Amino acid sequence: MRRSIVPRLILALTAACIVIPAALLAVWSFTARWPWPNLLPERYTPRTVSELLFGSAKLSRLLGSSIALAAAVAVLGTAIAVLTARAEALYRFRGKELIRLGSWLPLLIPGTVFAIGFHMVLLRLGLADTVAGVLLVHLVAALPYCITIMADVTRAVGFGLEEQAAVLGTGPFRAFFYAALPSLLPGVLSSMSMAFTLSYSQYFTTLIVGGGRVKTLALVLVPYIQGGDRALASVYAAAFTGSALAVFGIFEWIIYKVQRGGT
């Protein structure tokens, strides 16, 4: 008895560290004023969610920008994390350790070092200030974590399907899209998934290298939040954690259709 209540006791708990958080978001996401000690709020209002629906905050293109950012280096990183995981994990060749210390450089770096160090390259490059540029340094940020979560399933599915589609006279490419891609599948999945939630969330990194044009969510969440207005940060939190949770969703539902598909 002991055993069943306490799982439930976490669970109960668990849920609600996240709906009382979410559910005191959208209350102030139409407040007006709420002084300390009142329970309630004094007074609320339609302005902020109005303000960034039709106003000059353009909430829809802010959302569309920064899904198709995060989208496009969840891509990229996993691609390239793929080719690196199969190099690394079913191949033997010289330099193979400095490729796996050289995936983890970012993360060895602190952010500032990194974030100005990047800048400085992409000033020469004449990529500052622009959307590729952003992309590339979120991409860097991102490829330690994918490339780490592709080489682990990389090694666990081996190189024997391919192996046995080989001998069936399968050329490699084929063999590898259609007898080792299905199984790397919930990796793929789970590196796009961790590849979008570092870009999407990026702030310090999007403001260095962007300047100021790019412009994401995160970018103008953080100084609402910074500046005191909580009515508007509560507005741009409750977006950015729900189109997250949206995207997070479709990942889990892929990944629960190609499971089910393989069983």
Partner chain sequence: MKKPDFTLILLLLPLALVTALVLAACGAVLLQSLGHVPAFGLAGLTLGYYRDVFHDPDFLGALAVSLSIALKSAILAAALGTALCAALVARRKTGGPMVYLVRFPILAPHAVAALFAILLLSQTGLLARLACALGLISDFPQFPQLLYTPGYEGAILAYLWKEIPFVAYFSLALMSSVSATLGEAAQNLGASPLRAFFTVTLPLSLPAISKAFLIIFIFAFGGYELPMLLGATLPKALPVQAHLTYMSPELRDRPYAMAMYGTILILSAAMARLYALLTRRLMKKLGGTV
Given for the second form:
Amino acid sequence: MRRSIVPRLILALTAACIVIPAALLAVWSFTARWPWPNLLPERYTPRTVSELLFGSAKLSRLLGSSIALAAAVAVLGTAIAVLTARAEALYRFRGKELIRLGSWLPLLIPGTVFAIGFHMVLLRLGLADTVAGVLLVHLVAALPYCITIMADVTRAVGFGLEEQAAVLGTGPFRAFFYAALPSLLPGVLSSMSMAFTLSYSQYFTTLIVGGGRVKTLALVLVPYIQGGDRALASVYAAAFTGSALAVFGIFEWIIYKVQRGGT
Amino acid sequence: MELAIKKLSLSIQGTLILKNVSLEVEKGEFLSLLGPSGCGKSTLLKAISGILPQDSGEVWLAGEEISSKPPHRRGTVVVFQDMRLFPHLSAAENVAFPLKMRGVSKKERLERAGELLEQVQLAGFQSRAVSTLSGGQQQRVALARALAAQPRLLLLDEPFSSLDEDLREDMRALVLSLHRRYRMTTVLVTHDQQEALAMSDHVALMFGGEIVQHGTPEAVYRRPVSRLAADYFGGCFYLSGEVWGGRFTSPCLTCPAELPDGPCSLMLRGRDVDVSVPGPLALTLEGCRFRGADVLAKFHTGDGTAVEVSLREPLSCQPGCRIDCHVDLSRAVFYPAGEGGRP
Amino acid sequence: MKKPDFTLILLLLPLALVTALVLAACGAVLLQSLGHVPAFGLAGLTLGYYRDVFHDPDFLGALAVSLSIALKSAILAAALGTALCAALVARRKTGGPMVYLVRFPILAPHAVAALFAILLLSQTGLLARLACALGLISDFPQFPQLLYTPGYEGAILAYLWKEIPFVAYFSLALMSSVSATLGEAAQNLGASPLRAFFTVTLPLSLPAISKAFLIIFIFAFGGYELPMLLGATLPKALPVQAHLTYMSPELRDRPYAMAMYGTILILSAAMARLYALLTRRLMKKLGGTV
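Switching forms now, from the form predicted alone to the form predicted in complex with the partner chain, please provide the structure.
The next block holds the full complex; its first chain is the one shown before.
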């Protein structure tokens, strides 16, 4: 396969299928008029973009709250994942299969069913139609991925460093924070990045559990796409994708720095 | 010759690992490629088998230049250190794999696999799952599998290092008996000096990506080409002195030396020193240490050179006492200063 | 390994709470699907709603559509995703820009995938315009309709756009390690790269590929956005139909909606169970090391 041209073709085709739609998005965002059958827009305008970015505070507020929500999900989800992974990787007890099943459970339940059931439970708890409720449902959706990432890292790092710290006279909490956590950091960041992206992209769960009162960028995107105004939909989609990529990029950059030995 | 490597150079990610390596192996010969970790011997194996592409140089096998051939067509089979048995196939299916690739019928290839398993002392293991086999058994299946491929060149990449000590001896004997039976050109990569010296027709010593010496085991051990090579085998000490008029003079010893005049080091090994026979080398005892199979006696010469001699019994005299020992000068190796010396 | 102590309980507490919530959510759906909706004055358990729903041709049509979407997209994505993974392994790309590129569709929300489908595949989309520029068609109705069709081709293609990279990325670590060790050994023993892939690398990568298959199947089966945005008015996909029934102003429709959601849940659970049984057999055949 080293000499064959087929892998290169496959990768080139894949790259095209990903880059071209993204480019289209950018083009449509600045389109004023693009009649059939032109291959490129007839007239461009920065109006849609500038109006959205600098016009009403709507988009920036929406962006801010969506990012804040996703960030909260990221931190909480990773924290829970760290604890759960620690239990699974470092302790010996019966019933580990149950833990594994519990971690995987949300993946086996389609999001649509999940959202409906969750909404009903949250109604009982008085958390329906609140941000807290949406945060909870996003958390549950992201948890399997976070636990998978943290389980691998925790197992790899093991208990050795904390043991070393213990015999040097460090208490258990400090041993964890100072000895083990630095080695777990790349996994922690990876898990946060994954959870952030997942929460940021949630639509149906936000719609149902939020009851229409909690608005995120991903939620707002759908009506625009249904609306048929391709330029407007593209701008919002571009805003979404751009912000998601930016946060993802920041995470990756931090991971890179941490692995090089920075911070 | 069967295998000829000509001026092969190879870099990995910008770092030059193999530096202009040339080597010749006769047909049916057993060659050991010996060297410390990181010297490039496994890399050389990978270059020969086509797993890694070389930067420059040629590899000739049975009169054909094979550098442009993909690995699966070279006829150079590697037995890896991590064995790499296919977990989804039984032992017999593993051994039969190369035959399957050649289109041999199922009945025939499984029959042949059974024969080969017998030859590696695993008769009856055909339908065993690979994961149920011990390390030694797995390595034997890997050997049988390599033989099934009827290689023109058999390459063994430190195949015994993951095995326990007692198993290694058995495996070495097995490999040698298979070699004698099939007379296959074999190259063994190892960092175990004893293994290399005991098993091979020839030894190629490798340091830092270059082959520094190539010869019979006796030649490589008794006449190391440089101090580095001598120190690699260990157990040696050096007396520094001067050659003048065909004679080597040092504070501790003088002897004839047919070398040009100039400063020189004389290398001897602890085993060339006989403390029970009186002789010209004056040694002062520092102490004796029991090591199980032998006793290590530590001495120093008049000018402070440390000498270690392996004895069967500890010496009766006290530390600090002086013994004049006999030396077997036929084993002495001279290193003129600046030649083959330390970097 | 440490022995269980009080800290262990604290560590597992969050997961336990979360799992309890998840199970409660499933329970709530199932309970209401069995007719127990006290808020609307319905009590008692009955399978009647399931019975009615399974006699409803609209529901059966929606179920068929969702199963079709899920099966077609999951099978195609598994095959093509494996091919993409093999290409990445062959070119030794386990990290770097190409892998980031492959991860992009995984991170993009379904709505964005739907928009891409519209911009590219609609009758006035980029492909149609290219066809016109190449002289293949002269006006946009001549371009085949891929979106909003009863066969849900547009939705399937959009799912493929997201799922092929998912399968590839999910299987990448396993496939590259198998290929580097056992695939290399196979080639060394005389197998051509292609034969080495099919006889050694692929079988041993199946655990990851099959897990990815399960995840994407369940996702596509229960997915709402893509069939809603790219699908036909009739027949609807099951999650869309269920949601419509859920939002109905008729309170009596609630248990019917729950029966539909219950069906999705039960079928997904059945699929997971089937997967567990099949993989146990698969694992035995592949030996202990994977």
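Think of the rigid core as the biggest set of C-alphas that the two forms share within 1.5 Å after superposition. Residue numbers count along the first chain shown, from 1. Note that the coordinates shown come from a computational prediction; the quantities given were computed from them, not determined experimentally.
- Residue 172: CA moves less than 2 Å between the two forms after rigid-core fitting.
- A displacement of less than 2 angstroms separates the C-alpha positions of residue 160 between the two forms, with the rigid core held in common.
- If you fit the rigid core between the two forms, you'll see the Cα of residue 95 move by 2 angstroms or more.
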